[in-house]
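Read the single chain below, which is given as structure tokens and is the form predicted on its own.
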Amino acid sequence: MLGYIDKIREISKRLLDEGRVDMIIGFRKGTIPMMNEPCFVKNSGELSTLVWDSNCGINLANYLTDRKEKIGIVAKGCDSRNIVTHIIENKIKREKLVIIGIPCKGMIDKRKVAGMFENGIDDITEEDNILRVKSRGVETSLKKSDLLQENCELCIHRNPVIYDELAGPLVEEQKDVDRYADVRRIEAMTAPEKWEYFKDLISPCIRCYACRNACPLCYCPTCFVDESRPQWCGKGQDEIDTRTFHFLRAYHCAGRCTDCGACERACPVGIKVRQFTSKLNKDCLDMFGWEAGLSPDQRPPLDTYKPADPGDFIK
């Protein structure tokens, strides 16, 4: 993926040369191994700044919400369907963007790598399918493929769903991908032990926000976890406040979530919070047949009303 910097750069000049566009927002080198940055661009002197590797986890539609400017903006496939999203929701009119859409082959996932070099790692760099890590002097050389994020093994919608120049040729996407095998897994135990493995996984969070901020869905002005009047959820560390808040989070983002991984990769504690959203995906796609973000011309089953809808949950 490295060969899309040039074509990444030369596009945005173009489109700021031209006047098509007031910024870009893309990635530039962060400061520390594994953690670029979100950037914005706003003339051709800084287009040097760019970049694109494995390392561009974090979801640019999050940085849509409610802007008024003309905006490059670069998309990999999960981008690309929450800014259809967006899209849907008013939250960013099509015509302000041109979307420089990003063929992906996947984001690493900087635990597994950092797990694996108890020194710290000093630089990270990618070629192909091949990780070069040095580590106190020492250089390893690991397969990508091998430590990719959860959600990038899983994904099935690596080209963006919608573009207006792309940086490179549209990669093969993944087939016959088991997208829920644990959701399954969960579904298949007893309310107890659900509760469980849902109390053991919230268990180590630090109520930090960081999955909400992250999340190109959070956009509302006031979250309910903020709310005074009324009240919804409790401030402190209380479990059951943890639980509300993961939980009803979950549901705001039920068929609108496109499993980009924001969420997860910047949590500080590790938790895998696609846990809940991943379920809400899989009841969408099994009664609906949907998956978000893949057309701006249809709306979201929960905002719509079909007398075939399923109803087997009205007793």
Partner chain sequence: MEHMGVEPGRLSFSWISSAESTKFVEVVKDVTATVKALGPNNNFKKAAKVA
Given for the second form:
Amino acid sequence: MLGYIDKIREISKRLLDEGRVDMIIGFRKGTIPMMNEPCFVKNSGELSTLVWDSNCGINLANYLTDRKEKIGIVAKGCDSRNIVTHIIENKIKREKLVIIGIPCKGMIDKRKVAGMFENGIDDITEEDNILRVKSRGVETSLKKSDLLQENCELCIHRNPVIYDELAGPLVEEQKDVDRYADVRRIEAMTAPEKWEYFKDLISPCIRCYACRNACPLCYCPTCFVDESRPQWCGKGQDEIDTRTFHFLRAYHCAGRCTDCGACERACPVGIKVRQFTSKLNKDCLDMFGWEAGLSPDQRPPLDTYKPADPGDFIK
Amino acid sequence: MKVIKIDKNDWAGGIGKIQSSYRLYGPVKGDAFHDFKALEKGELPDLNFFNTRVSPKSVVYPQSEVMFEYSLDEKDAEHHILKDAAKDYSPKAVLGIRPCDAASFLLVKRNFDTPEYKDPYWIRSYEATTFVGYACNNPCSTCFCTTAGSGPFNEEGLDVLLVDEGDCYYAKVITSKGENLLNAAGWKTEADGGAPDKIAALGKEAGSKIGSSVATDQLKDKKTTELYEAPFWEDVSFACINCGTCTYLCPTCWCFDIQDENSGCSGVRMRNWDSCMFPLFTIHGTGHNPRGTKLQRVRQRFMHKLKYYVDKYDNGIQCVGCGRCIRSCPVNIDIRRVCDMMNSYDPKACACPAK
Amino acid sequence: MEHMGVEPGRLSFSWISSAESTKFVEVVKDVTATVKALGPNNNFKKAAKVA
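Since the structure above is the form predicted on its own, I would like to see how the form predicted together with its partner chain looks, so please show that one next.
Zooming out: every chain and molecule, the one shown earlier first.
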């Protein structure tokens, strides 16, 4: 994916020079291994800061919400699906955007890699499918495809679903992926086991709301956890309040989540927050044949009524 | 200065002994990382760590702390009267705190313990605590403590400094509080005369391994208004998602919010950590928010740590260089970069159009 | 809801017209009986605050 860099800069230069966009939203090289920082460039002289590699897991659609400028945005498959969702939900206008599509081969799971090196990581370089990790002077080569974020491993929409430009040839989509093995494992539990499972899952939560804020779907002017009249949810470290937050956050993403993994990537204490949303994604697929953000012309199942909608739960 | 030698074979036994007179806290490994936790009887701190994910500030200053309790039941003779919540200020000790984190308590103390205002909860909790530090022989790549007023063998804020020396720990006694703890543990063997030199040598070696730094020398002389108006804030704040990771993980962030929580006819008044990254932090009752944009909030965090604090206390920056915010920021906003931008900012040299 | 550990039976949906008073009564009786049989919902009860 490194080959995309030159192409991204070339396209961006053209867009800025021709005045088609006011700014480009992309990534610049991070200051620590396995991190890049979302950034904007308004001046075509500064395009050399733009980079692309397997550490661009943050969903850039999050930076589009309610912006008024004409924007060129670098978008991998999941980002493009969230752009579609943004368009459907009137958070951005299609004609304001020039989408620079990135055919994606998956992002590195920074925690998985960090966990392999007890002495910390000084530097990582990447070349096709090879990661070279330097830790205290020792270099180790790893296969990138073994170290992808879980949502990337399970991804079947690596190519952008809408784009105006492409940073490289489309990649082959993964086939025969068992995307919901984790959900089925939880479905098989009894109610008290499920309760305990999620209790353990969120026990390290510090209520920093990184999962919510990294998510392009979470753009409410005031989130329900921040409401004070009425106060839906306590602000302390009470386990039930924390659970209420995670629980409702997930529900608000039902039928909208693209499984981009930004929430899980952002969590400072490594909670697998996708365990909440995956079930809703699976249900949407099973009940409505729906995957979010595939086309700007389709209304989401939860805001449309069809006579064939499943209704067995209504007694 | 006295140095005690603790044979690693006597480590567990000593900890067992002090557990009857101290509530102990130490680094404990969860699934993937270490955090400071209360140690159960017989549980040992796991010193095989770089630093904990969340800082140990919660040992003295919990994320949620009940201050008062009250009853709303009018049949109750003392209804609607705030009563102090029961608190435990018996002695406690933190084992294995890193020197940067220990230094952070002194920094926070400047806020919670002033001639005019004294925070009774923080001060009593702090005074009940003995800090047993653990020197960093191998600092992380994101540590910049040596240029942030601390260091891998820094003793400020500590009562004892432990130094790993192969099959023993050297315990450098810094205060009488520290000496009492060592006595209670039965660790009394004085190290031979070469120990202080050895500690100094190890400290020097560790210091030289710190590869990362910040320049802070110019911050004090910069004009506050010029820094405030600097054009770089848009670039700095763009990536920020306004989560509370940096402030909640930070050992020196001290802000809190007070909440009443009722359940039926009784309730508590509690305080919870708050974060200047949240819009809710500054919103007024009217709905007006003086810090309504992300740029303003990000600027506030850095201006507070690197300018307002510097000017107010004349004692360096409000940061000890632990690097937690750098390691855990979901979008890689790096305080070292911002600090350097602020430190070297020259409004005249900036070619950006005035806004 | 059940997926996240809420006991089955605590949540129910019904479609009742304003003319179907008998159905309404039946449903309410049914739901209250089921919930009563389950007992108090302790899962979502906050533990008493300890300082």
